[in-house]
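One chain comes next, on its own, written out as structure tokens in the form predicted alone.
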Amino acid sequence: MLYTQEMIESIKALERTREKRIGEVFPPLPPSEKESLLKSFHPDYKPGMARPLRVGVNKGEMAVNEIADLLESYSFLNPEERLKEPDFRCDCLVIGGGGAGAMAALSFLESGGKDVILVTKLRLGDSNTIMAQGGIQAADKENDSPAIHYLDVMGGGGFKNIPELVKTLVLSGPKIISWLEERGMMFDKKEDGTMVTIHGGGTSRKRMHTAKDYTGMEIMRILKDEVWNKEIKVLEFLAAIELLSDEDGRCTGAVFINLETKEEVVIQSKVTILATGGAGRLHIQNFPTSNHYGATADGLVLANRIGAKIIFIDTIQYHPTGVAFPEQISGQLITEKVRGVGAQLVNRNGERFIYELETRDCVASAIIRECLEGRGVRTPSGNLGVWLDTPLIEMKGGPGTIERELPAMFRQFKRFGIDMRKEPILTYPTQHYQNGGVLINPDGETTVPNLLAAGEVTGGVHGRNRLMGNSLLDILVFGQRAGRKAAQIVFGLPHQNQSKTLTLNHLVKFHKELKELGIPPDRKSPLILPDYRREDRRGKLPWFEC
């Protein structure tokens, strides 16, 4: 037992009301009670907190204060000095070893392309993908359809969605289980074969499919063992700083820095993918993330200076559970899931204080509330939680259900001592998906000719609020539906299309912008990786210094 005396005084209150609550029925929220919430509690709401771009093609558009001074920085590129001839060429280049970089560089093979370049600033596979736990949602089950799939994806979304968005990734939900299933992915079942699927936060039916508590894990070792079959050419920790552009402003390639080297890397290719990721490891307001280092909002970056136009940059989900205590995994993901198959949200009164289905930002904005307000459960440290009841789970599923159903939980309590069979662990709200991002039609096609993007980098699919197991489907949908666009492009170009000049044209006017703006000279991005070394001992990150 880790926990303090405070905290086990609050467990004894809690175990007091666990058998009212096990039959409890808590009622959903009305329209009217969640939308007070939001905007008296969740952190997209609080005054200051993003401001309007003000240079640039999205000039105007609101943006979180840490993506809007990323966005107003220079490059690491003088638009003056001529490049250097490129290193590689292809026809298709993905920026982004994830889930959504894997499919757009295998549908680009399937759709008949040929020669693709995947290129990664970590390694094939270090994503946010690999780190979802809780599941893929898709309608394939009798009681449910991709119009009631649909229904749900635009009210979790807040109605802000882009509708032809929501119906192409639900239509194509089934297919993608397919195709997972197909190359051996190894789903949830029961003794007859068919599939386990439950419910997740905002869902009016059970569509979640699992495995286990590892389903992003599952997904990205299918699609880490297609690539290596189909043998891509992968280029490791290859960190991308900006994209070119020709003489009519198409996207023609890419510069990158190698981490390992520090020299520069050129890519000339017809049609390039973004898909780099999302934000978390900006820690948004100070939140900890459940992100992988890598996300640092680099391909927004890259979009939004050679023009791609963005969207919804001014909201960020807080995923409602992350792990508050112990504090060496703070931030980490306690997946959904665990809320799926029955644990409670409870107070240091031990009350509940919200339907634990409910969408996320409400759930998240709860949980801040009741710290906020005094119910909050202190660690040593000084930060609040509140407890997620989960012995509930073993009570209502029987002994052996949460080493079943969510084997990763329980081993990332119990190598800290606390077993969560038999003890509620206590969480708060942690930064973990970007909800908004580059525009795109359903092909994955950005603003700007022969750009495309998939994935996490992408906005409009989600809203302003992603329900769980969204992301997963969002990734393989549209890096499928990326990959084939680009195909289809590289066929329709004409046979010599890479005689074009590579530039960095865009930066011109961009720089000059930030020029007249009186932003400082030294003030570049992307981040590339999050800086956690002490105050006292920071200065130029160690591939920047040549």
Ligand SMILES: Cc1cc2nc3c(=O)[nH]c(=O)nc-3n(C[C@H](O)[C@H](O)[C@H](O)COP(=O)(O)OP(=O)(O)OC[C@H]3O[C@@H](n4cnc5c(N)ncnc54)[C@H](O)[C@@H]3O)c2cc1C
The other form holds:
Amino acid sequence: MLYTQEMIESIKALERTREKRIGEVFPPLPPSEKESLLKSFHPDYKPGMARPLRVGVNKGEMAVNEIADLLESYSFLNPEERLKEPDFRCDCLVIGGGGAGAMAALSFLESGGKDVILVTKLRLGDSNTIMAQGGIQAADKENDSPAIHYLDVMGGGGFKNIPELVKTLVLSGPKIISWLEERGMMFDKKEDGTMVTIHGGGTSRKRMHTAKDYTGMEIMRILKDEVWNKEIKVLEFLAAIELLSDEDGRCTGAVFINLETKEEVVIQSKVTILATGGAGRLHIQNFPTSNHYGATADGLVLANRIGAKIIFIDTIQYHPTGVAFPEQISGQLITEKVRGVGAQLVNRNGERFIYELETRDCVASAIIRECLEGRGVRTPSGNLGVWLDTPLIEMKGGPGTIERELPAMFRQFKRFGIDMRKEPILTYPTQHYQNGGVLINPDGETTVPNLLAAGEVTGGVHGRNRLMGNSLLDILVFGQRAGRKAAQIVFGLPHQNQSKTLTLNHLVKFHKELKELGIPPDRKSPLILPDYRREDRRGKLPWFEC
Ligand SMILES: Cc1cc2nc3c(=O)[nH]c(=O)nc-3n(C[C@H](O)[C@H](O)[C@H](O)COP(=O)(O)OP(=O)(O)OC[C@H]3O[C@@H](n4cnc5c(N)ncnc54)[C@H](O)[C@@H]3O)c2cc1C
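For comparison with the form predicted alone, would you give the structure of this protein in the form predicted in complex with the ligand?
After this comes the whole thing, all chains and molecules, with the earlier chain placed first.
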């Protein structure tokens, strides 16, 4: 047991109330209380956390400050300089080697396309997808339907979601589960072979399909196997730093930087699919994050500069339960499934304070409220958190439930001497998901011709708050549709032949506007990787010094 004396005292308070709490039904919040909770404690509502963008096609759109700083930055490339000849040419260029990118590349081939290159900044699969734990939603049980799923998604998103995108998402759910199963995905199943489905926050039916607590790793295993089996050309350790356009403003490929050799690589394509994921590593408002190292909002930067419309980038999802202790793994995710299988949230006095399966924005706000109002538990370095009473899981589900349902989580805490079967674990919200992003239609098309997008880089599907399990579905549904549409663009429309010109024309006006605004020329983006060096050691990152 690693806990401090102060924590141990608080655990005793929690144990004293456990018996009473075990059968307690905690009422969901009425809408008016939800709103007041969000306005008072959710980080999105903190005054001054977002500002309107001042340049480019998204001028006037609200963006959180950390994203706005990146969007109001210069390219590493000078549009006046001549571009080198393309190193590669292809029909379809996919940027990003997570779930959305891999699915898009596969779907392009399955739709009759031939010449696809998938380029990614780390290795294929190094992504948020592989880290996903809790599950994937799909309405395929008798007591459920896509219509009910639709209502849950819209409600979770504050009814700000784009209805057409949500409709597409929920209608495609059951087919996506079959697609994965046909390719060998090891879903959790009952003895009779039917799939186990559980609740997630904000869901009115049990529709979360799981593979233990490593659902994303299992999905990415399937996708990677398929990518290798289909012999898709994959280029790794290449980070996209700019998109290319032709004289008509169509996207014609991208420029990359090779993170090993620092060389520039130019790829010309007829159609490009952006699947670069989210922005967790920006540590918005200094929150820790659950995201992988490559989640630095690069796709937003690229899309914005070429002129694609972006929406809802003033809202970020803080997952209610990141690790608060041990601090070596601060910010790492404690999946919602832990609450789904029975753990309760409890403050330092042993009191429950929120229905655990409220939507994420409400649960995160309630935890922040408890901590700000003096009912949080202090860690040795002065941070705060609340308890997740995990021993309840086995009291409700029987001995062995934790090792069976949450094996990765169990091992993660065991490594630090904490046995979550017997003692609670400490939690605090962590930056988890980029709710907004590049605007797409149901086929993944952005507002820039021949530029498509899929996955967490896009916005609109989840409105202002995503429900658990809907992102894994989103990346597969819209990755698949984007790949299919890309094939149609390449083959179906004869006039859309490969453009001869590769330019950085879109940068000319953008750079001019930045200059007029007085933005210093050394402010450049994308970030590519976060810089965790001490302030005094920071400087130009090595891959930009070429
Ligand atoms: C810990 C964790 C748990 C989660 N659990 C769940 C869950 O249970 N259910 C659920 O539905 N969702 C979950 N999510 C969310 C979900 O996993 C992600 O939103 C989703 O997988 C994103 O997929 P993606 O393909 O869009 O992005 P990613 O999977 O992040 O892939 C993006 C790829 O783009 C690459 N890239 C980025 N920038 C560049 C660049 N400049 N050039 C080239 N390549 C680039 C990255 O390296 C990466 O390979 C979880 C997320 C996390 C972090």
